[in-house]
Amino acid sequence: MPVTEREPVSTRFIRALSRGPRPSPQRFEAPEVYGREAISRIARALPPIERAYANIRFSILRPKLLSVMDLLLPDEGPILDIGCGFGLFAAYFGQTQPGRRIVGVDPNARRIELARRVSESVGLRGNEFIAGDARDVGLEGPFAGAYVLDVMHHIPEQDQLPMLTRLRDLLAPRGVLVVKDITTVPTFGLEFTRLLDRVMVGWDEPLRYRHHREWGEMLASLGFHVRMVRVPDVLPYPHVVIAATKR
């Protein structure tokens, strides 16, 4: 019986190198109806008044809404949270796929601080927060996905675009951003909003809302691939769920 010749070690640990790291399996796994135990516990975690805060955010962009916005990012990777105040959608967001690592930015330390608390207190190690404002803080990307939710209004006009494109040059080929906000039809649902706005920041901070179509215009013209859809809610906020994929 012929004997056959082995393949020295060297050649077969070389070849093995060549192949690359083994691709982690795919996890095939749904987190309770609507991430609720996820939101109890992000609530939980809060000062009192700051918790009663987060029920009232959390009243405003639903489980189902959040379900939404949780499909459209990557499920592992970096992830910019812009505007993420006490963290709450970043506690949300690490909780529902343990594979990101948030990183929020927030102008305001002791929100800045309470997010850290948060996630803590929820088992989020990886995530990070920094103080600063958006427009021109310290970053380093590339992200997987970033998303900003119901602040590009909030943002001046002539600033919008700029934050937009800054956005974009943070993400990795192929990388999602995600945008939450107001569009301006129906009327009634717009001045629904404006109102309650006014109640949160004041009468003196400028507000810009854009209809969708704007939004999708601009996003499109920084080389987006741009998907929207609008959601409709037991209250008249006139949402709007934009995923934008930098080509």
Ligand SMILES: C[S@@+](CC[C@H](N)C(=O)[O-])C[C@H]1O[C@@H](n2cnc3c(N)ncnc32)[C@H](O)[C@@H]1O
The other form holds:
Amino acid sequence: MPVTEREPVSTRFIRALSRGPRPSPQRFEAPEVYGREAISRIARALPPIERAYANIRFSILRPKLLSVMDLLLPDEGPILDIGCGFGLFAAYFGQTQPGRRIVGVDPNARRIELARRVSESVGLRGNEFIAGDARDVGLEGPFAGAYVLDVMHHIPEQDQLPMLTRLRDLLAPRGVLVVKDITTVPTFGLEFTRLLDRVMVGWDEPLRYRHHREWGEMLASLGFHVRMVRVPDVLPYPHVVIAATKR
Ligand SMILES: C[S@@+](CC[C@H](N)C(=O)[O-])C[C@H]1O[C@@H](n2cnc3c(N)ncnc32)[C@H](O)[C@@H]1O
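Let's compare: the form predicted alone is above, so bring in the form predicted together with the ligand.
And the full complex, kicking off with our chain again.
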């Protein structure tokens, strides 16, 4: 068997030096999708009571849930935030992808005013907020995406399908609608959520939760391609995230 002669270490070392520095690999920069600093900047922009609410809300919609939604939404373009409340997530998703221009809608004028303030305070001047009911407020599409975070179960039963139909019609082809809601199983989780919702909205407002399969069937009947994921939590909220892509 022929014996191959290895170069002495010193020769290899000198050759490596004479090659000069290696070209540095291209820098890869990805903004951190979840940032404590991002969240506290959002909360700090609000008055004390709403700030406390924001902190509670961000402890319910935890990093895992936020990241799932963030990755499902388009990276850029106009995106509708239906039932935007204080604009917490318009500011959050706007910060993770500055190419997004978020249009928030909520019937509560005070929340809309605060949502504007929050987005401005984190430097998102492209976000826009409209006071109105998502079922009939004037909106000019097409939108690259839309999201509805814990709002669908506040919409009266007979209006849920028409509202989803309206959102489909406002989306561009291949646009994504992300629905985050509460599913109806397990019963304990549903009742836990219902109790907290009742504390927030009182006894008169409708609360119409649906099983995630029902939402999936409804969205598929509108021609969407539907994917969904249940996101377990330490608290018993039965979270579900549904991504519906317009074909
Ligand atoms: C539970 S809060 C969720 C707020 C926000 N999406 C979040 O996740 O923090 C429900 C919001 O839906 C809004 N809402 C209720 N009915 C609505 C409708 N018909 N059109 C638009 N927003 C609505 C309420 O005013 C409220 O701000």
